[in-house]
Every structure is written in C-alpha cells, then in structure tokens.
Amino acid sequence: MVTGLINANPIVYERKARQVRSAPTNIDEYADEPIDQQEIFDHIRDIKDPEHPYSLEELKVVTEDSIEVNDKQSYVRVTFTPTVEHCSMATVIGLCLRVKLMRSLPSRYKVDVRIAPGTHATEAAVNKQLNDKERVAAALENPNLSEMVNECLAPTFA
C-alpha cells in the first residue's frame, strides 16, 4: 500500500449482500453464456483500493449502476468515481479494473474503463491512458506497477 495518503479519511460504505445466482438447467457447453451487469460487478467489487484496506465497493468507487453491458455486441463499460477529484491513484484503479476484466471475461469483449464525468481533475488524460492498448501494455510491463495491480486484485476472503 502507499504511504502519504491523498485521502486520509475516506467515507466507507456498507457492502451489499451478494446475490446467489442459479445455474441454467439446459446447458449447451458450446453456447456463449450471456454476461450481465451483476456478473461484472461481482468480478470487480472486491478489488482493493491502492491506498486503503477497503474494496472499491466499500469506497463507492464502483457501483452496479456504473456498469453498462451489451452482451450482443460484446461490450462492457465501467465508469468509476475516485474518492477525491485529485486522486493520484485514479489511473492505477482504472488499470486494476481493466486487468481484472481482461482476466475474467472472454476475449470477445471490448472493455471500456472511464472516470465518471466531472469527478477528477485530469479526467480526459486518465481516460485516454486507460483505453489505449499500448499504454496499458507498457504500464503492465513496469514491475512495480504490475505488482501493485496484482496486490489490488489478490483475493481477501473477507
């Protein structure tokens, strides 16, 4: 975790109860399984904040309503809200969201990760970085940044 916190006292919200999902009864093992907003939220809700011992869900950085899914067009958009408008970790948070979804979703999905409009001082620059494949690949080649992302994605079993 990072020392010298940008937001030393974030507001921590209660976690939502997890919804139990039932498996379909008629399974065609070759068919594409539809993916919905709840499934995407379940993938990203437990990502840890790089500065705090809380999940992105607990800090309301991501919510179910901030996720758009178009399964027919294989498109997912996650819009996240940093806890403060000058958050220096916004790019890392967005990178964590992108990496988690890249690892969790079938490769046919296009993933778009964005900062909520008007919630960050350098919103346009961060959005450009997060949605540029070459910049994302270069960032993940940096061992320190890659380690930070992997720490944020590590399961907590909480």
Contents of the next structure:
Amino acid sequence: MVTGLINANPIVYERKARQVRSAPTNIDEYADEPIDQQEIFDHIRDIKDPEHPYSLEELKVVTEDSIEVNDKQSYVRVTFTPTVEHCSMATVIGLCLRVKLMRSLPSRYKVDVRIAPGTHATEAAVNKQLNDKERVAAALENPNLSEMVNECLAPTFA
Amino acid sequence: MDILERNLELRERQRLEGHTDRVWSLAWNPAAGVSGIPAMLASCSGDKTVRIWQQDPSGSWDCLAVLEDTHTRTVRSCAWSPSGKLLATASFDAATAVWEHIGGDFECVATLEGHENEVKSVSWNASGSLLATCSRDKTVWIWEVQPGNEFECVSVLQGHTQDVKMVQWHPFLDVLVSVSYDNSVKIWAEDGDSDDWHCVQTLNEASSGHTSTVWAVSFSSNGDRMVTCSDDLTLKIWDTSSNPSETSDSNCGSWRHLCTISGYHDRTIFSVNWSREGVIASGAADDAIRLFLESKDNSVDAPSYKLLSKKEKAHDMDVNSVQWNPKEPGVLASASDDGTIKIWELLEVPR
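What's the form predicted together with its partner chain like, now that we've got the form predicted on its own?
Expanding to the full complex; the earlier chain stays at the top.
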C-alpha cells in the first residue's frame, strides 16, 4: 500500500486563458465544424490529477500541442507526460483521458492515448494496457477504479 | 474460373439490434441450420446479457431469447457444445455459465467458478467431453463434463505470463491452443500415460510470431493449419506438416510459421475465422472486414494468401467478432462496438 504521495511537490503551472473561439466566418449555423486541437484540449484540460487538487493542465500533464487530431479521418492521439518517471498513477491518468474522450467525442472517433516517449519507467507496458480496450472495459467495471475515474472527470463536466 | 478472379462482395442481409452495449462475440449453433431446423446464433455483450437469434422460414432473424440475471458483468465469449444443446458463456465476473436448451427455453444448469478474475474465452472440444476457459489470471483451465451437468476441473495450465485472450480446441484432436497478451500462442496436449496436460509448443516472436497481443485463433477445417490475428496488425498462418498430437518429449511441437498477411488492417485485428471453404475472414478496430484465400497459382516454395474481398465501414465502430455459418457457405455474422450484429452474404457481383 502506498502511504505517502508519489510526487509530494509537483510543479504547478499557470492555466492558459480560455481562448475565445474566433467568430465563425460561415454564417450557416448548421454547417459541420471540424473538431480541432483546441476543442479536444477543452475536453481534457480540467481533468483532476488522481493525487493532487490540480488539473492535468496545471501540472502540464497535457498541453494543446500534445494533441494530434484529424477530423476527416476521425482520429485523435493524446500524448501525456506524467509528473514523475515512476508515477504509478500514469495508468489512471491515461484511463481518465481515454474515458473522457470516449464520452465526449462522436462514436466514429478512434482514440489513442500514450505516454510521451522517454518520460516513464514502464512506458511500453502502460501504453499497451491503455490501448487494450478489453482491459479498459474490465477496469471500468471495477467499482473502485471507476469511482476514481469519475472523481477525476467531475470538474470537466462542471 | 479461379475464385480469386471473381468479383465477390459481402452484402448486408440483416442488422440485428437489441444489445444495449458493445457486442463482443458470436457463436453459430453447429446443430442448427439443416434439415428444417432453423439456423441459430448466440451473441454476448457488455450489457451483461446473451441473446439467442433464430432465423424464421422467410429467412429473417429474430431474437428468440435473452439470457440475463446470471452474469453480473460483461459477457465476453460464448460457445455451443458440438451437439448444439449446451451454450457456455464466459464473463468478466470470473464465472463461466452453462445453459441448456430445453424446449424453447434456456436454463442455466451450471456455473463454473475458479478463475481469479475476468474469464475471456470458452471452447468445447470436438466430442463435447471437455471445456477450456482462460482468464486475465494468466491461466487456462480444462474442465471435464460429468453426467448430470457437473463440470470438474482436471487441469490448470500455467505458462502464459499475461492474460490469456482466447482458447480454441483443434477441430477433431484433443489439442488446445491459447493466445495471449504476452504476444505468444501456446499449444497444449495431454500426456499419453499420466492424465496431465502440458504445453508442447510456444509460438512467439522467435518463431516468426506476433509482436503484440494475439487476440484470436481459428483452425482450417482439416486441422492442419491455423490462423492468428494480433494488435501488431497482422494475420499469421501456421502449418503442421505432421499430426499435431505427435509431439516429442522435448518442448517442440510441430507447428511452424507459414506466412504473414500484413498491410490490410490499420488498427488492431480482434477476430479471425476460417470457413470450411477455406476463406479467412478478419474483423478489426478499423471497422472493416476483410476476406483472404490461399492463392494456388504461385511458385512452389512460398504459399501465399490473397485478399478476396473487403468491406470498409462494415460497422460504425470496431468489429469484435466475425464468424462463418458452418452450415450455409458464404454466410458471415459480425459483431461490433456499435451494439449491432450483421448477417452478411458473400455474393458474386458483375464488374
């Protein structure tokens, strides 16, 4: 059992001001607006870190640049950076990102979530687990884990 | 004319709706679909239920029964006994249930418990006397069917280093294959004299095997080849030149890598199924279904499999299971994350 915090003193960064979306040039309000980096970032920036009262944005676990999106191909990849190399919360953070995107994006979307290369001791193992949908489905049926994920996601639905 | 020269296409015959979550797996009842007995298909889902679908005389499919209130979590896999009378279902709730088709009803007649956590797959051997299950607990269990719907665990097979995704018995020999998150394929057989089961062969990266999770395996109808599919985006064909039960004492079985089919799916391949007619169907996270057939026209040395047909956007989301109807050639069922099941027919279309 972990007694202390894994990263007791994380660096907290300032949150970026919310960007006001540029006024649409297209007057037709029913026209499809492609999903972009900023929209994806808005979905995930307020996810709470599993062990700190800060958001993933404040801890720079995710940034706008860590998101690759191709709306035409319905594809998004989020690359996140754990605060410490041995962060045992990496899997939970990844799970939160995946679940949030699953719930927010149209079902046509394919989502990949991975750890930034070189930022975690067991990078390959965590990536494999996060992208195995059977493991993800089973994890979400685990009441403790599911509660933890929902707690972290709560601020994003505020 | 060579079948590869013909223009074949999968045509959607019917879409079956009813599950309220992703559909993981499908099984055709092997005893139905001939001499007046209507064809029957079982499906299982993240909605914790199993549905039984039956074809009416007009050819249309209806839901005959919903098997619920037994499993408390996702039902991951289902399999009919060879007689078609029993249906086994494996669940994330760590249990495997056995259902009996009595009259028009399905009754849960046994619950097999023992795995530590999620059961991912279940398979009956050819005679229906043995059942195999596998789990995230890294083990494969072999159960013996006793009179009166009793099931006794006769062996717990350890060898995989990660969760075991699927188990499948050989079409007529008591040889079992398991595939795993540890990227390997293992072949298990019984010792001649002691009643012990052991691993006779491991097919891994060193044997030209997969480089990521192996999700499924299917045998050719004569049992001398098998195909596996993986998160590494490839399908691999394995061949046994000798009888797969004839293995030496050392840990060397008779299966060898024959060829790799790559470049057709661009996301994880979850399901593969070999038809009696020799057509390999694959279903993947790219929402597509692809069909492959051995090409006989090439040179002697390298056997190869060619793309016979493809169906992009077969479903709105990942394709989790593809299964050929064993009784009606060219009829394929598929299941998806979009919650639907589709019945397809392979048809020749004019160019």
